[in-house]
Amino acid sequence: MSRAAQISGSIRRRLIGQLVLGSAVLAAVLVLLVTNLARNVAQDTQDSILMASVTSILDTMTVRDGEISVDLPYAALSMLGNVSEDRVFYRILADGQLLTGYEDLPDPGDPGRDGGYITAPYAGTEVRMATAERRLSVAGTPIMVTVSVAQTRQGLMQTLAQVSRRGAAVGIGFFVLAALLAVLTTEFGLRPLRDLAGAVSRRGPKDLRSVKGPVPQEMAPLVISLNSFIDRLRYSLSRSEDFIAEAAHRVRTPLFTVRTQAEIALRRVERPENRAAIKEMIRALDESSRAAGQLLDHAMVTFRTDHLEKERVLLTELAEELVDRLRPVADLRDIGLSMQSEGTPEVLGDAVLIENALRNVLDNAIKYSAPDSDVDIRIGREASDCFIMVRDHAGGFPEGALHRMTERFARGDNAGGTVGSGLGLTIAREVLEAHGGRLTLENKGDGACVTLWFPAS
């Protein structure tokens, strides 16, 4: 991740946090609703039974011989006892005078105003009391009869506590389920963003394709902007490659002309100091010409790796043709080129790029080898890979420098007296990476061994 990028938090954590918080609020609301509903239902049930008991008592009251007769029905109080283990109290008044029951029950107030129900402390606990009135005519005189029935609330409180516990369990279960759904919803919702990030992360200088595929409507502006940026980057890289190729081409031609004139001048100059100066100039021209040539090769490789033209390539035939072309150069330095092929290895790739990579490796082997030495080329197949192994007897790579020899313009400490640009192994590595292969460097005996690995077709 770039150091310039400033992380302001995680969208995933933010979404999950918000959804889980919403789930917690909904769970709490659910628990409160269930508890309140249960409390109201239980209270209404108790009130209905209390009022039914009061009504039953009122219905049995009669006037006999000028007196009010009260015959408490068994069912009036037994129905309250069946509901719970609570205690039951009653009181019957006639024009405010106690007829029977508990005189010290709480004052019912105005039954018409409060609906006939009150909750008040009594006998060291809390009771719920229902009260109703009825007028009776005694000897032609109207008398107001008031009946009150009270019941303790321990059973109701136990029931409400049990309902609250179950409601809390339901709320917790709802919260857990909602939190799990929140996590799953967040993961599913962020999947298009992760897919887009994965598609972008796989792109680079060698893969500048536009991002395609279905995306959510909210991400469409981001994808459009990203594809526009990729197009601009591809155009910029293309212009840079064209510039390098054109520059290398235009520099190499006049350098060749200058080198030819320098060689002619060298034959005519006799003074040692002048000859040394001209030789140094020729050497500098050779280095510049080689660097321009390899820059041109590198630009060509960079362009073609973006647009691989794959075909079946027989490695043995390709290597034989290249060795035949390089053999005159090797013969000038009395360097032998020997090739050994095991079978007919075949790969699927760009023949031009593969030849370019092998030519750079062979050119390095010939360039650094001492006269009267050999360069061995071995071609074969190992497991699911095909390989071309090039081994020389030039002393090998510097110790501890193998990891950087394929970097651009990297040269070993023992290459000071040899013309080179440090791009040969870089070109070979990039070609192999474009084909899904790899380049391995190692020292064997008195020389270096470079192996080009390709996936077999």
The other form holds:
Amino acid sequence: MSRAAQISGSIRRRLIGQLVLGSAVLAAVLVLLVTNLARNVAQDTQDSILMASVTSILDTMTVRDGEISVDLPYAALSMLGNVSEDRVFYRILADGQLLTGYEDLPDPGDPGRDGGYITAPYAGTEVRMATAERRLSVAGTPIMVTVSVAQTRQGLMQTLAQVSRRGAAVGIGFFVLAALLAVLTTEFGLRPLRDLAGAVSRRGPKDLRSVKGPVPQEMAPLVISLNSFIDRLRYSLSRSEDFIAEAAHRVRTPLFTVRTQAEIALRRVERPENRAAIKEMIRALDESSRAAGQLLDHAMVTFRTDHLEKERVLLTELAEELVDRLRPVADLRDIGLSMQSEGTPEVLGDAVLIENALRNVLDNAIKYSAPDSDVDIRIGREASDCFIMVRDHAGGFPEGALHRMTERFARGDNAGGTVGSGLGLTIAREVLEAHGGRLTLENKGDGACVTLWFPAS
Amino acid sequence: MRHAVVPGLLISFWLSYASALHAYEIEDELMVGDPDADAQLRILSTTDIDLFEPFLAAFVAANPEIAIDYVVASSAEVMKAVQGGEPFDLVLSSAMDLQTKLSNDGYTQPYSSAATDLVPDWGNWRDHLFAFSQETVTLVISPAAFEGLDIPQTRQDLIRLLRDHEDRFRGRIGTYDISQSGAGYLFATQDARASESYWRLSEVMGNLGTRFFCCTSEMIEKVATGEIAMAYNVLGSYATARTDLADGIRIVELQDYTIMMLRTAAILRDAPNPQAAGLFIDHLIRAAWGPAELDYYPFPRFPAPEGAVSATRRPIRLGPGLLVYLDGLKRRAFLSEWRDAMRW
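If the one shown is the form predicted alone, what is the structure of the form predicted together with the partner chain?
Following is the full complex, with the preceding chain placed first.
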């Protein structure tokens, strides 16, 4: 099974990308709108001043002594100088004939009733020109007078350039702010997802509880599916464990019956080859029932570690009781059990499980030890941890296999003649891990040294 | 004031102008600096050589690689020369209206430098025109002629005084012939804009047989000799500069308002040597507006008024408004009204 997931893009990158792109578009639109608005306002301002100038000139035009008279007002041109330092041109026509001003100004076209504006090239640059007309009556003849006032657009362009620069600055500022918000929003928005992933990946290997923390609505289907998946997995695991325990239990009873029958039969047969065969049968039966027992133990350990109940456990007391119970088995093979305890180490945990773990370790030590040898048990405290160290003189673990000795069903190469399932050290390790401790295996001198480490209560 | 004396060296220049279709008429010319200098700066100016020579010498001393050809002409001739495309670099003129028109009609080019920032906003039009002097337009009187009378402080005072002493002042008042003098026309039009009392004063002056002159210097001299009792609307700077006449004249700045004329400089659009012209403008501006008072700067320095309009001294504003009185119809109408008032 591969732990790597197939990656296709990133929600974070995609979200940030889309939001930033959106901000950029919005900022560009904003700048365009502002610049356009400013252009219109600036143009309207220039137009209205030009038209005011035109009107003020038209207002001074009168007919005096049968001639058209113009008194160009000072303000007509000086008002244009108030707005910008632009060049100013004007022209006054009567029926198309020049009265005064710049004759070569561009043709305004038809200015209409309210006057008109054009933008046209003139004097090597571009000018904005306002034009208005009025009908005067000279000696009964109507004469159309046309007044045009033009101004270069340099000031306007400078204003616009300034507005554009400011607009661009505002746009960039807006964009940066929006992009920043986009990143923050995305991070914030994806936090529940990251939290859920973190919560699930931080779980221990046996933690099959449902996800309970509150999640946003959009993630509910995912969490519901995940929970239902976890439920199914838990159910299926417990079913298989129940099945194993049930099977082991069911096998152990008939095995016991068969073993009893075999022992009875052993007493009856006399021929050495038959006796050897029956002894071999008994040995195999022992191994099977021990395996079934350990499977049961393992199921029990699994169950109890899932529902670990912690209470104060005095390690020395627990070990002494166990050693007392095992002493008869050891005595059978003339193996000495010595116990040494420093202080009164106390841990929080499940006494039944701890006893089970220690028993498996001691079982192994006794099983592999040669007759007339010793198994030493030391109980003590190192730094903040409590330990129970079990040391034998049986040659130790095979070199190179230390690291896999605690895997299920793994047995040392020297296990050949010894009854065992390969579950003992696995059970011990699982118990210690459930208590937050660890199991260390090493070879010391002529034997193995197995240490059960518990965090002190 | 037309100088008949032309240095022999310059006769050839003189002839070349004269042969150039007589496009315009010069009054005076001066070459300053090394004639073999790398660059020649040709300046067309309305400012008299006498007044300006120390400044030119100082510029050439600071920039020995530049020689100056300084040509003096009346403001109308200056206008004609520029419109005729004469190859000058720089125009210095007291005729603010004509300078504005030259710039407005595109005969000048923009210039900016660290020095141009020294010019107050109202003394810089479009970075084309730079004011380099502020000169009051004043009343110059002969103290002898005013003996026993209060010196008038406002135009109202002056009108009253003239009415009360018609005999003493009849035929002894001078002012510009504004149909001939561009400066006189500018002062008169600005005066007319500033106050209605100008026309009343003109009527009074017309009644007393006012005499008309072409130039400030002539009027000042006539006041100094006592030939006329006072000259109205003359440049205070010229009067101040004539220290030789100091005993015979008195300069009066009228307190109701005193117009300030700005002399302006502009680089011509087709200037053959715009860099040298720019240097010269920088030099002018530093002398006029810089912190240091330089002894070769020929014009009085006034503290620059805070706004465009100070209480009494009012600088003529540069800008398109100045074009109005240059309009042919407007000018004809103004001159006709002025002649009516002055009975000329």
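Residue numbers count along the first chain shown, from 1. Fair warning: this is a prediction, and the values are worked out from it, not measured in the lab. Think of the rigid core as the biggest set of C-alphas that the two forms share within 1.5 Å after superposition.
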Post core alignment: Thr152 C-alpha displaced by 2 Å or more between these two forms: no
With the core lined up, does the C-alpha of Ala197 move 2 Å or more between these two forms? no
